[in-house]
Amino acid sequence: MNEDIIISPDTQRSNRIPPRQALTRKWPILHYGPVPTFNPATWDFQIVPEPLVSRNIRWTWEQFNALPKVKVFADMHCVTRWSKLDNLWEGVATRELLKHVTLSEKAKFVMVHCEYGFTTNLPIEWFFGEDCLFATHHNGQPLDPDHGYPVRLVVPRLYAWKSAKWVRGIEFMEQDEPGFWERWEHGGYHMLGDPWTEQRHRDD
């Protein structure tokens, strides 16, 4: 593997599958709600104004684009039993919000906001993980509309749900709160999502 590619820790486990996850080699398509329409010229990605961060922040698309990529080699496991291995996904790091903004202590937890009010939650150690990223691209090729394009969140050591397709902005929080499928009325998943252990749902 090139040395400039972020290894996903997982991809290193002697046995890649989680517990009662099977290998699929092809892409399941699974979301809430339609696929959203993208418009270069009025799409924006925004850090929250809040106490918890110095400043807020809004990009356009060729700004957002315009910030350092990084490629990482990783797995993914869904949530729904399948796990597709060895994707290559290119973007813009998490951890390169830290460049733009400074955080307060007290930020602790993220909400990640998408298209049509989807959300989920993150603990922040989780979210600047060495292996997250904004992904734009899959295995060498723009991701598809399907599959979250133009931006996805991709989170590869939780269940597939929190790696949330299309998203626009980003939330620091002191506490954390249940996104859209953690809410008890979407299912109650669990609010961490670790497929090693099956945190699938909130009593897990």
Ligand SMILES: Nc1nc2c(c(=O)[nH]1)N[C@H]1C(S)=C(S)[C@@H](COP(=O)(O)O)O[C@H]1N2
Contents of the next structure:
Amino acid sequence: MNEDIIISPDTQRSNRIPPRQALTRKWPILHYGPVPTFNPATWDFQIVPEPLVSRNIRWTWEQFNALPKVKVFADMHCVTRWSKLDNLWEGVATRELLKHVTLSEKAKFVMVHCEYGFTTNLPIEWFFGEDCLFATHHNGQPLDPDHGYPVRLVVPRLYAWKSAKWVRGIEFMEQDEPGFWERWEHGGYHMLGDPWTEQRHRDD
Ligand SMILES: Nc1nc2c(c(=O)[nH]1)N[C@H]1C(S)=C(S)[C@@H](COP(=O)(O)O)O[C@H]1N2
Ligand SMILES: [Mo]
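Any chance you could show the form predicted together with the ligand after that form predicted alone?
So here's everything in the complex, that chain up top.
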């Protein structure tokens, strides 16, 4: 495989299927609510808030799409028990953000903000994993609208509800807070969501 592809470490496990997951060949579509339409003239991507970030950022689609891109080879595990292996993602590495803002030491978690108010939370060391990216392409094709076009987060080593589709911004936080699926009224999914230790629900 080409050296400029980042290999997600979980793809090198001898058993790539986490406990109580089943392999799927199709690519299921899973989300709450409608599929948003994309308007490149009004779309923006925000990084906030000061002073956890050195300056608030608002990128237009043109600016975001001009950032350097990486390729990541990774597996995907949905908490509803399907796993899809061998995905080649392309997009902007989450680490790229650190070239544009300096983070305060107080920033410990992120809230990922998406269209229609969908959110998900994760610790910054997971968000900035070497295999994490804002993907615009999958297996060489632009994402389908159903799968997050124009851009989705991909965090391969956590359950896929953390891989938020239709991302519009990142909010850094000092303390952890539940996102959409993590809230009790939407099922109380786990604050981290490690598939290898089956962190499915908040009380697992
Ligand atoms: N905006 C948004 N992103 C989301 C979700 C959602 O409800 N809204 N669901 C998540 C869940 S539960 C999964 S398993 C993956 C599924 O991604 P896919 O539909 O591309 O397979 O998207 C995640 N991203
Ligand atoms: Mo999921």
